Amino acid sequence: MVKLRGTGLSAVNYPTGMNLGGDPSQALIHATTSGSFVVSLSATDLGQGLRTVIGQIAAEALGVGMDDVVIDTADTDTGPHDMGTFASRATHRVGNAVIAAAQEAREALLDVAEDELEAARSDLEFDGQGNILVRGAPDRSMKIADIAAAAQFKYGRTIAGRGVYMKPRSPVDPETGAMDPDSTEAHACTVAEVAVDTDTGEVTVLSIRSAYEVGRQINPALVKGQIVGGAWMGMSHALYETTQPYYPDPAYSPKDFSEYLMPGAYEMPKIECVVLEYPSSNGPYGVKGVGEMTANSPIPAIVNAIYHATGVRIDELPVTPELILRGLDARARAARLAETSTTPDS
C-alpha cells in the first residue's frame, strides 16, 4: 500500500445578497415602557445564529446592552416582509434595515430626553450601556427605560423606529447578460492537503486551511463556525455526496442516511482559517455574506490536491474510490503503452 500526498489550491468569491437585487427587508424596533427593544422582523435562523447576530446589531445601533434587545421573528402578524434567508443575504440586508430602524427609534428617544435632561440635543449621546449623558455633564444622565417610560406616561409619544433596505432589482440585458448581480463580495483562499490510498482510491483529508476575507465579522465565534462547518460540507461534496451515484441514470438513489453518504467525526480533518476585514461599503457595519461560501473553496482545493498527490485529473464530483482507481490504472496502462513504444523493435 502506497499513500501518496498531494496539496491543492484554490480561491473563490462569492456575492452577497440576491442575484440582481430586488429583495428586501423591513425591520420595524418599538420601546416597551421597561426600556427593551423589541425588534420584529421576518428573517429565519437556519442555525448560523441570525438571531444572535441582528441582535448585535440592534443593540450596537441603539447605544443599548445585548440584553435590552428582543428580537422577535418569522411571525408574520408582528413581522414586516422580509424575502428570506438565503443568498448570503440575511445578515446584510436585515441588517441594513436594523439599522435604519435604530435610527429612527433614537432620533424619538432624543425628543423626550430633550425635555427630560433640559439639554440641547448636541450634547446628548449615547453610553453604549443603556443611558443618555449629557456631554460635559456627568451627573446629568438618564437610563433610556426612563426615558422610554417618561415618552409612554408623561409624553404620551412613542419610541419606534422603521427601517427597510433594498438594493434596487437590476434588469439583465439579454444579449450581452450587462447586469449588477451583488452587492459586494466576499472572498476565500483554500490550501487543501490529502493523502491517496492507491491500493483503495480512499482519499484522507488531512488538512483545510483556509483564509477568508467577510468585510466585518459581527461575531467571529459564528463566521468560525460557518467556516468549520462550510469547509466539512465542501469535503463532503468533494468526495462523498450524491442522491445519483450513477447519474445520469436516475437508478441506486439513496432512501436516507444508511445509504446516502458523508464523512464523520472520524474523516475530519485539521481545519485552521485566517479571518480577514475589509469593511464593504454597503454592508451594515460593513458586513459582507459568508453563509454560503465556506462550502466552496475547499472542493478544488481537495481536487487539485488529489491530482498534485496521484497524477490523475478527476473532473467531476463527487470523487470516488473508484475514479481514482480508474485514473491510477489508466494513467500505468499510458506509462507500460509509452515504454513498450519506445522500446527498439525486436
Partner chain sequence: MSPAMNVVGRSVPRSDGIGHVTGRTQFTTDRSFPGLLHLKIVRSPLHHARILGVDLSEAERVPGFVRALTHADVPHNVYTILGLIGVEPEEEFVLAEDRVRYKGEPIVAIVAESEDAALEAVARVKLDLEELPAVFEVEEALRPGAPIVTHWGNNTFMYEGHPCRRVRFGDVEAAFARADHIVEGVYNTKPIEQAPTETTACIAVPEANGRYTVYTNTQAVYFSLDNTAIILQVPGNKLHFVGGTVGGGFGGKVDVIVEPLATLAAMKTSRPVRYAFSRSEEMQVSSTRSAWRIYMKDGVMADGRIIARKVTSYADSGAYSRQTPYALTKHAANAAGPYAIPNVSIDAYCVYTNRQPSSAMRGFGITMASFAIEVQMDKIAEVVGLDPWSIHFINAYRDGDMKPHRKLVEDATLIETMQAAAGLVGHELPARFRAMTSARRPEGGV
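Form predicted in complex with the partner chain done, so how does the form predicted alone look?
We keep it simple here and write out only the one chain, dropping partners and molecules.
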C-alpha cells in the first residue's frame, strides 16, 4: 500500500446580494410598554445565526442592550417584505434595513425625551447603554425604557420605526458590458492537504486551512462556525455527496438521511482559519456576506491536492475511489506506452 500526499490551493471572491431590481429587505421596529423593542422581519434564519446578528445590530443602532431586543421573524403574510435568505444577502440587507428603522425609532424617542428632560433636541444624546442624557449634564438622563413607557402612557405616542434597504438595479452598459451586479464582495483562500491510498483510491483529507476576508465581523464566533461548517460541506461535496442524476442510475439514490453519504466526525480533518476584516462601505457596520462562500473554496482545493498527490486530474464530483483508480490506471498505461515508444529496437 502506498499513500501519496498532496497539497492544493484555491481562491474565491463571492458577491453579497444580487442585481434583482432592487433586491429589497424591510424591517419594522416598535417599543413595547415595558420598554423593550420588537424587530419584525420576514427574513428567515436558516441556522446561520441571523436572529443573533440582527439582534446585535438592532441593539447597537437603538443604543440598548441585547436583552431589550426581540427579533420576530414572522412570515410573509404578517411581516414586512423581504426578498429572501439567499446570495449571502441576509445580514447585509436586513442589517441595513434595521439600522434605518432604528434611526426612525430614535427620532421618536427624542421627541418624548425633549419634553421629559426639558432640553433642546440638539443637546440630547444616546449613551449606548440604554439611556438618553443631556450633553454636558450627565445627572440629567432617563432610561430609554422609561421614555418609551412615558410615550405610550403619558403622551399617547408610538415609538416605532420603518426601514428598507434597496440596491438600485444596475443595467448592463451595451457598449462596455459594465454593470454592478452585487453590493460588495468577500474573499477567501483555502489550502487543503490530502493523502491518497493508491490501492483503494481512498482520499483522507488531513487539513483544511483558510484565510477569509469578510468585512467586519459582527459575531466572530458565528463567522468561525460558518467557516468550519463550510469546510465540512465542501469536503462532503468534493468526496462524498452525489447530486442528481445519481451514478449510475437514479434508482440508486439515497432514500433518506440514513443512506445519504456524508463525512462523519471520524473523517473530519484539522480545520484552521484566520479572518481579515476590511469593512464594506455599504454594509451595516461594515458587514459582508460570508455564509455560502465557505463551502466553495475547499472543493477545488481538495481536488487540486489530489492532482498534486497523484498526477490525476479529475473534473467531476464527487471524486470517488473509482475515479481515482481509473485515473491512476490510465496514467500508468500512458507511461508504459510512452516508455515503449521511446525504447530503441533490439
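Just so it is clear, the structure is predicted and the values come from calculations on it, not from any experiment. Just so we're on the same page, rigid core means the largest C-alpha set that superposes within 1.5 Å between forms. Positions refer to the first chain, counted from 1.
A.B. asks: Residue 207: CA shift of at least 2 Å between these two forms after core fit?
C.D. replies: Result for residue 207: no, shift under 2 Å.
A.B. asks: Superposing on the rigid core, is the CA of residue 170 displaced by 2 Å or more between these two forms?
C.D. replies: After core superposition, the C-alpha of residue 170 moves 2 Å or more between these two forms.
A.B. asks: Rigid core superposed, CA of residue 254 - does it shift 2 Å or more between these two forms?
C.D. replies: Yes; residue 254 is a residue whose C-alpha shifts (by 2 Å or more) between these two forms when the cores are overlaid.
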